[in-house]
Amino acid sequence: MEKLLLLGDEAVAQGAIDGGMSGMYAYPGTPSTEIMEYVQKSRIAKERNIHRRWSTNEKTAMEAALGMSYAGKRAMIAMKHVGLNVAADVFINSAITGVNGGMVIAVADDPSMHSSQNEQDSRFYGKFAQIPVLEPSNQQEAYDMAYESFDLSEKFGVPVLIRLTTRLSHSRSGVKTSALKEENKITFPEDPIQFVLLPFNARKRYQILLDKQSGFKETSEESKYNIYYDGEDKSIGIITSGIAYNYLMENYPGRICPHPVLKIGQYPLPYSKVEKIDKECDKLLIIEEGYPFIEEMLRGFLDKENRVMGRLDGTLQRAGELNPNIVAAALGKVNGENIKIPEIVANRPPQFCPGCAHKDVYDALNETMKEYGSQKVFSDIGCYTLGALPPYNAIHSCVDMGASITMAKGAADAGVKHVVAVIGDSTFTHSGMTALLDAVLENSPITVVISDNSTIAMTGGQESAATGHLEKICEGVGVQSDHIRVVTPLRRYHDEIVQVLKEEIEYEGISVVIPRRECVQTAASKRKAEKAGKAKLKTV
């Protein structure tokens, strides 16, 4: 243990080193910069050779950060609050997709926009997430929750969210750190489709995900972050979090207030301490830095007299769609019966038209596997993804657009050998270029399979923006041109597809495979179309 003079952020990056982290993921924003400038100057990061280099986005970041928590290891992600906006996508459906290795954000919000274009509260993400969120009030718990706050997430299996302001972020402060973890072995998910957020899988990740949110809540109540202070004067009580605490205290000498105060640190809120507070004193001040969040929240909390009924307190169903039983059953009223479904119509899940290329594509892939092992096949979101279902159970992430290549990425990062993307050539240009070029920066050892059907299959045929671009692009991008190979997906060619994926897959960089052969509906349209041009031109 020793003692470190060191600015807010400084002290997230030095408790996430600490507390064993493997990968620092990050895009530059006041106020959060300092944070991956720290971690890339630490002399521990740099003996452990923690991942530290700067992401293309917030959204590539948090992608490798999921991709290297996949992997089992400890990742943190830093942005501001804007930033937080980039990466959205993933970070929602990261929380549903939930952690193998503990995952932590740190976002710097910036109120009264010194630097910003906004000042948006991020705990308003955590709570639509649905996930813990930190929120410390000085360097000490900075650095203190930066350190405990990967064992939250793997305590629960989801992100943790850290809340930082400006003041906070560029203040300095004496901290005291502790004993320097070991960084987690290379584990796989216990479920292999635990990453892919396909309808069937999705639901059951939201409840989940739902169910957890019991233990979150016991946690917080139990947290030494969320503290009662008591005081004489109760004619007002106060309810304060993050640097606005300090604010509050400097107000009075020797940081004694005679009005009890609950000072909030990690959330959802603790409503004993809430209730406690609300019946001893008179009137309450909700005191906090950015948005109402907290108080908005005590003004629906505090209904005396039990008024308000939905979904939170089990009226209605939390998860799933309504239906008119079931708002007869909130409403008192007798619930009808439930039309049941004939024995005779049986479930339908999707699949590959006849003839798909993408069929011959995982045909490929699985024979190629076999010999470096399962659970390395990341993948997006189209028809493609399909791949997970049997009987090719081929890929195991199915997160956002684009996050195939940045999870393989981090996957890599973490330590994970001859691992693969799967994209969709529509995919890519809508957000894959990015995460390529990541994959560039560092010549990743991952090979990214772009699976070319020439449309935008899964959404009815829509014209792609790749079309006839692919190569130029990964090639503009950085991608060696003798490592970006073309293939047929024809079951006359799978001998030469293997060959050609083990020869990238086995390359110590970043490689590309192209797989082309057009969607064999858009295929089947056109030639309805030509026939009936023909047809029409005969009539003539």
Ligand SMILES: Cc1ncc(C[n+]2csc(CCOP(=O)(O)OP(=O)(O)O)c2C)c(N)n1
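Given the form predicted on its own above, produce the structure of the same protein in the form predicted in complex with the named molecule.
Keep in mind that what follows is only the chain, not its partners or any molecules around it.
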């Protein structure tokens, strides 16, 4: 047994490695990125040659993992919450095909939207797919749950979802590890048509999934992650899950809560334990990080007795993440007066790094669009989205990966001329390629600017699937090669870039402009690594 100091994300990764995982599949996204990054740095992963390269998007990641599971081995998929939207098709259907080798999806939600477009709660997806969901409240549980999750997945022959939230993903604590398990050998599914979801078999498989539900419930009842702590003061019973449990206990010195507490770590909800706390207590307070998921189930539709308190009746805020102080207020405790933030403290929002190539792209684009009107510029998600803020105010949309191109096409379909889409290189390969094909098929008069910094910068500089392929992809999809223009986003080429943009925007068909210059951050870390490499050579 070893004790390691790990982030929640890293604990999941280490648990999966020790649990006999043969493949990690992921697309980066805050706050989930460190799961894959940890596997990529792991010595055991290297020795075992565990699959650990980034996938093009979350859907391809999950499909590859399902293929590995089909072949009998254990696979994990990691992503941020909105990634599960992209992978939703395979996700829901994999519950129906079932799995062969254990398959586990680790999803990190981002309540309060620190780095996201929304704060959707992945537990709903777990319920939607009708599979078991695990929700750790600390790093040790994150490790243990990942370690055991493959067994659970194989026991029932279904995928299992592990739900994390930002504050656990990115908080470090001591973790005790367990013995390293052997990897599975290659085996094929016993039933040769298990994975064939033709209607006749899909109906059969769906019934199998429904028949498994009672087993999921029984396992939840017995789960060591669903714990009932008794308490004397039964005026209120508290049901809590995930990291919210920590905020609750922070409010009691000695970590003893006077009220009965039901701590949930595994879903479906353990029916008899919920029934017990409901029977014993006058009112129930539900404290959960994310949407009022448990609360809504317990409250029911009419909520006639109004005995359930939580986010829906205003006891807790409806949106945003919790913290010890918010929970204290819900418990009726008075938060002391604190020193106010001095007025001179100014906001410091995120911004482009000095020397960033995206800035040169926006300087040129803004000058070009003076003539056409800047509101015709759609965009996407990445570092370049900061172009929506002052001083640039250059772009007017950021919705979901790849949407810039298709939204631009739609606006052009509506009759708008001189429409532009600005998209990053990784966002393009994630979900922009099919959008571009749509635009090619109708030769839509839009200009797609793929701002290529040759990395996935927003999430910390991971390898971009687009690097070295962009022109060929665009040509292959059907963009005419004389309307694929590559420029270098540097101050000294400003006039040239403006000229190229003008020409392509004026062109009444689909065109692509690729400003290409490496991200200053990845360039700097490469230089640093080279220097370190040289220094090492010297000492050898």
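If you superpose the two forms and keep the largest set of C-alpha atoms that fall within 1.5 Å, you have the rigid core. The structure presented is a predicted model; accordingly, all values stated were derived computationally and were not measured. Numbering follows the first chain given and starts at 1.
Novice: How about residue 55 - superposed on the rigid core, does its CA move between the two forms by 2 Å or more?
Specialist: For residue 55, whose C-alpha is compared between the two forms after core superposition, the shift is less than 2 Å.
Novice: Once the core is aligned, does residue 469 move its Cα by at least 2 Å between the two forms?
Specialist: Indeed, residue 469 is displaced by 2 Å or more.
Novice: Any chance the CA of residue 174 moves 2 angstroms or more between the two forms, core superposed?
Specialist: Where the cores coincide, residue 174 shows only a C-alpha shift between the two forms that is less than 2 Å.
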